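Presented below, as structure tokens, is a lone chain in the form predicted on its own.
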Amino acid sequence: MKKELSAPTMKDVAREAGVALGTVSKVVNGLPVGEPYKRRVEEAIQKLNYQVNSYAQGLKASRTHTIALLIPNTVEPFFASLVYHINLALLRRKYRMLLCSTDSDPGMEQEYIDMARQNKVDGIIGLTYNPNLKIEEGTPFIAIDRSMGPKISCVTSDNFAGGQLAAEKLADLGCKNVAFLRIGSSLTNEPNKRKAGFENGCLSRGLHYEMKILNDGDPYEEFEAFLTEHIQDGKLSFDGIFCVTDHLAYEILKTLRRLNQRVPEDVQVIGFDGTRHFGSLEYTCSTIVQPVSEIAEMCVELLLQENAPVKPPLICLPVSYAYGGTTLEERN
């Protein structure tokens, strides 16, 4: 049987380059050495195809240059976009990302936190739904969309302002009677503020509004029943609808078509998130846009910030409105 060749070691590189082992170590770790020695070591590394075990290096230095990201899933476009931008922000800083998709399972979220600690990642960014999540003292952790105590920074969009902006936009577009539709976690988190913002916007503009709120797991058919109840002589009494996510807006648009309601002629619809077709093209609906790349950048910046005496408990980033074909205005 043919014996497999073992991977070259640092000693092999030193022997090939004709230098001391310490010289190879300095070159590998980016420490200064004489240019002739550096060149000989680099040539030996290339010739032997020596691979640096960066993870082992990190363990020795108590730093792995790896960040764990906890995300509910990568199916929802907003979550997928967050993953993409956080990974880019880490790569720019020479860090790697350990992706932990939890499927919104509270138990799995805790398992991933424990696993991340055992693997000695340098920190964790988490969008989580476990109300009893335990994070050890001293664990570098940045939360997205959920405040988890004064010692853990939370990065989020300005959800209250986004809800208010949606109401004001519907009013500006001529709506008089609007509906607020929500499905989501019962956990107290920042996106829940979209409701209060929308109510405030309706009150300030004199809009009549009604609300239909469901929890995760409730059937979408309840929304269809709610809208059907508000149809008289084939016409929906609402002329504007705000959905707290673009995903919900997508489902409601299908429901409106089944109910023979024209969008945007009969009813205008605004979602929330800023989801685009195929990730970078047109918006899936008129929407309140979350600044995903800025959220990602802020999370990474705060997590890797060293020697900061105090980190802010809550950072709200501004949102904006974008036309996506489900409101009456013309495209710019």
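The form predicted in complex with another copy of the chain, contrasted with the form predicted on its own above:
Nothing else is written out below except the one chain.
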């Protein structure tokens, strides 16, 4: 046998085994082939030292080079940013992206998952709070922010560390008595860890803290009532507030103005997400920044590495703090 200078190709295997190219393809993809042919192909693979990875990827016949992204909408800034970065990460790899905004019709999510089962798309990246979604084992699916099962990788920010960082920042900036405000899905999901991280940070730094937790659909007025209860002689007892999202922080800043509390002089506010005005200008508030572009890259990499021996169940990416006008500026 002549010495191979480059990695052997499927053609080399076919030549070595004395079979047609299609036969090699069938063997590699586990399709039925007569036993003698199968043995010859397997022997040739061994002899030429084929790497399963390289040929399995090249041969998969049903490759569409299309990925579907399921996301509630594109107008919430965090979602808009995810869509943009996932789109760029896919286009850079010559993949096309089908977009499916799902919040007006959650039933559509199942259709796209079925498309992946039928190889009409190569895989799905999904941020969904639909508890009824059925994803069969083996479906190429990467979840964002909410685990869809033990065999499906979920990519998220390190929400626990983010909550902890918010508490530590407020402590560093001189706060003593802080509040955590949260509104969101009641389903188990990764962003819920912001609360636990914040509590942990408060305890380790000796901050007194209170919590007000609402579920999606509850009236915002409950936050105003909660804050009003904590005002005595015109003064809010909290000197720091951590809001579960920048969106909530934006609403709370309005509430604080109505209650005649100055930000950041009377009370400092930190949000979560890293939202920027008009998508590119300064931060809408002081915030724990989610690494959106890294989340996007990670989702795409994990989805396309289909032969990876192990799928990590949960990947948490590091967050950072950014000043956005609603905290005191740090003196360095």
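Residue numbers count along the first chain shown, from 1. By rigid core we mean the largest C-alpha set that fits within 1.5 Å across both forms. It should be emphasised that the depicted structure is a prediction, and the values quoted were computed from it without experimental measurement.
Once the rigid core is overlaid between these two forms, R276 does not reach a Cα shift of 2 Å, moving by less than that.
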